[in-house]
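Only one chain comes next, encoded as structure tokens, the form predicted alone.
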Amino acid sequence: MFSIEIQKLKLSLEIVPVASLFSHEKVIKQSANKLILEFKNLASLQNPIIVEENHVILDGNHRAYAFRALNFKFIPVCKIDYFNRRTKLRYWFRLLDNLENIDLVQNTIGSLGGTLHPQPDLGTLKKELEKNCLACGIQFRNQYTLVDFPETEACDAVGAYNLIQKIQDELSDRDVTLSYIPCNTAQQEKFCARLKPDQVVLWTPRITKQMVVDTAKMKMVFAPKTTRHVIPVRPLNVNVPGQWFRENLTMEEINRRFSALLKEKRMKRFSPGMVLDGRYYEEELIVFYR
């Protein structure tokens, strides 16, 4: 095990049994083959993917499941201390575009059980959707609407998201367009300025870390894009051999090499906001580099 200490908080480099890891949210399956065919050859894995300290994945299911696919073994993790409070469980909202007119939304959303309940105001929303962490919402133009299903259609957090993917479905076999926004981006006003008159944002439940890690570990799943995980710190450029995941080693010896590995590498450190490789993090970053 590699371990780093940063402000108190303890990040754990190692390498683990794919088949120890517990995932929480189903793949998009065109994401997850393009993986599959790319790790076919995988000539070294760049980032580990992160978890808690119970195995249960918070960001890298897609890579996780193209190892499962390919019958990788092992795999490199970032532990971390999923309920320390500079750990944050964010959502992935729905931005519905292409839409005639709201009743399409409100009319499929009555199919299936839902009531609506319009709110006078953003912030009236969201407290709302904190009391209720079940409940859906609908923001269109400046209007803003509670959702909520009785028990039979959504006793818990699984079944909550999954009525979320049905209400997508639907939508998107009456051609309606769907994008997946962070949930912060809807509460800006410059983005609630620019809404289209054919857009609506769908509010995703706010479900509690608890709820994350029990589903997981009860080997239920959501709907994908459900979570959305920001870290205090992440790890990049491990860079392990592709090879190792291809030999017949134990996972003594193929962590001693990754501890080896690793400590041939400098660190360098960079502030939040970082665009590496074209993604943007809002974590502070910590880059091996030889």
The other form holds:
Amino acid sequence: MFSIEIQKLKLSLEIVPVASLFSHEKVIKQSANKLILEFKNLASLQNPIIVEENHVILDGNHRAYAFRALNFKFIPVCKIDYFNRRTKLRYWFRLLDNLENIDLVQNTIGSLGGTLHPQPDLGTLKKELEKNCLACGIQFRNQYTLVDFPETEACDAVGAYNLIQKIQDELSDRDVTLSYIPCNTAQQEKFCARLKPDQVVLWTPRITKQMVVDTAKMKMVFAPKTTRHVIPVRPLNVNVPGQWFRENLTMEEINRRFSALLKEKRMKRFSPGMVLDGRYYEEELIVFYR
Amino acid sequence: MPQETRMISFSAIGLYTPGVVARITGKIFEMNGNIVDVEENCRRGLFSIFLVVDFTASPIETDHIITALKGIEKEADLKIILAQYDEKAVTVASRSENHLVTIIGVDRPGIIAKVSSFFHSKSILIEKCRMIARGRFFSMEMVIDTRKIALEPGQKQTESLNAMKKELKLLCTDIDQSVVIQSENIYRRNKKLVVFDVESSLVQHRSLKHFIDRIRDRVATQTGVPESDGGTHNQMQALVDNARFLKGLSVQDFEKLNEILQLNPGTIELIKILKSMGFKIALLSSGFNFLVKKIFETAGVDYAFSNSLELDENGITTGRIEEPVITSDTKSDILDFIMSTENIKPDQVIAVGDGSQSSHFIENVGLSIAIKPETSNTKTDGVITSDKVLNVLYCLGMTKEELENYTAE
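With the form predicted alone done, generate the form predicted in complex with its partner chain in the same format.
Starting with the chain above, the whole complex follows.
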């Protein structure tokens, strides 16, 4: 195991059996298949997946899925303290575009048993969603609506997200285009001002960290794009040779190699808000390099 | 010309006529001559060609060859000069002392005369001269050979070369021109990364000052807001160093303040063009990340490093900067990190700043360019005296027409 401690936060880098991992979300098939193809001739795995102490995957679900599909026995992980306040659980909201009118969304929700409760403003909607973690919301122009479903339709968080999936699937069949946006984006003034008349934001249920762990350990999964974890410190560029996963190594041997590999490299720490390799990172980074 | 001389130099000038090159080279071929060097130019209907031809293997006597070549003068209406050529002079010549000089600015009479007289006074040979842009805007590229540069008593060649670069920068500043001097060896090395010091090269100086003043006003109720000596970059650094005074400002406050900051004209286009040319782009800033993020979101870059204010759950600044803090001193380390990650050497890096303390990291790379430096004594390869950052492209050999095509796209 290779450990790094930064501001009282411990990161443990190690290689664990793929079979020991728990997913908490379904994968998006297209993305997963693309990764499987890519990993077939894997030269090196650039970044470890992020897991909590019970091996529930917080970031890297698709990579883990591809490793499983390719029958690789082991996978590099970075274990972090999920319940540390600096590890943040955020959500993906759904941006529905190209809508003829809001009735289409309201009718779809109605057909699934949902009830609409208009709210005076964004702040109130946010507070109501905090109170009811199985409810969702609609943001259309400057109108905000709380949506709740009867227990028969959404008895738990997984069920609530399954309803979101149903809503977006039904709307996609009606030529509505779907994209995923970080939940904090939808609350920014600039974003609200730019929202077009044919766009609606679907606010997803605010589940908790405990719900994520419990669901995964019960081997249940949420709909794809449920959680968006902001990791306090993200290790990058460990670059584990792909060949190691194809060799018949023991866990001790692969971990011995992994520690030696990391010890050979230099590390550079960067504060949040940096761009590396064309990607913006809102978390602190530890980058390995030679 | 003595009969035994078999290497002939051939120079011709005149008005261009279709087929003129074919006529000349065809005649040489007929006489079994081998062209060992050639340079041909055709600009605005004017034609010039310079050839070195080896007739050693030709069965024809040299006098007859000379007569035949001279005969082209009337046939093609050209002025032709023929001479024997000393091959040793070519083989002895070393190319290691060549430099590429790019001069950029608003056109005015006397630029070429002043620069060429300067080189003459230093015993520097102008090997090639090419106009890159003409019109109201002027840009010229010169390849100079400094092997025989004039030396003061006791002066080493490198010292003389450095002194010449300094003097040339001063001369160009006097005639309101920007100048960039690159070693040709390094110029020819394929460049891969362009790194910008954001505050000193991409942000309009006036808007940066306004931004700093507004932040000062915003936190005026706090006592002890540090006054800083020096330029705006130092003041920005002072703000970062004293972030505690910014405690209580919201992200929205900063976003509004951020709108004050204006990029130098052409910044986004420059980054987009450099990217389309295959360069990796890096932004380094010892200021706050709001502006860097804006450039990243608009133009897309490969690397961007700057400072982030720590925010609480409600998006309010806590008065602390997220660690590790980027300062003028740590920028060199970051550049080393990028070069290691990309596996590139310093020679393959172009760095743009203002050459001041805040961007001193730009000095040890393949090509360093100072944009509007605060002093005339910068140690960079080049100085661009205006805020037109697109001029950087002329230093990469891009012509005005090519630049216009890029910007039109």
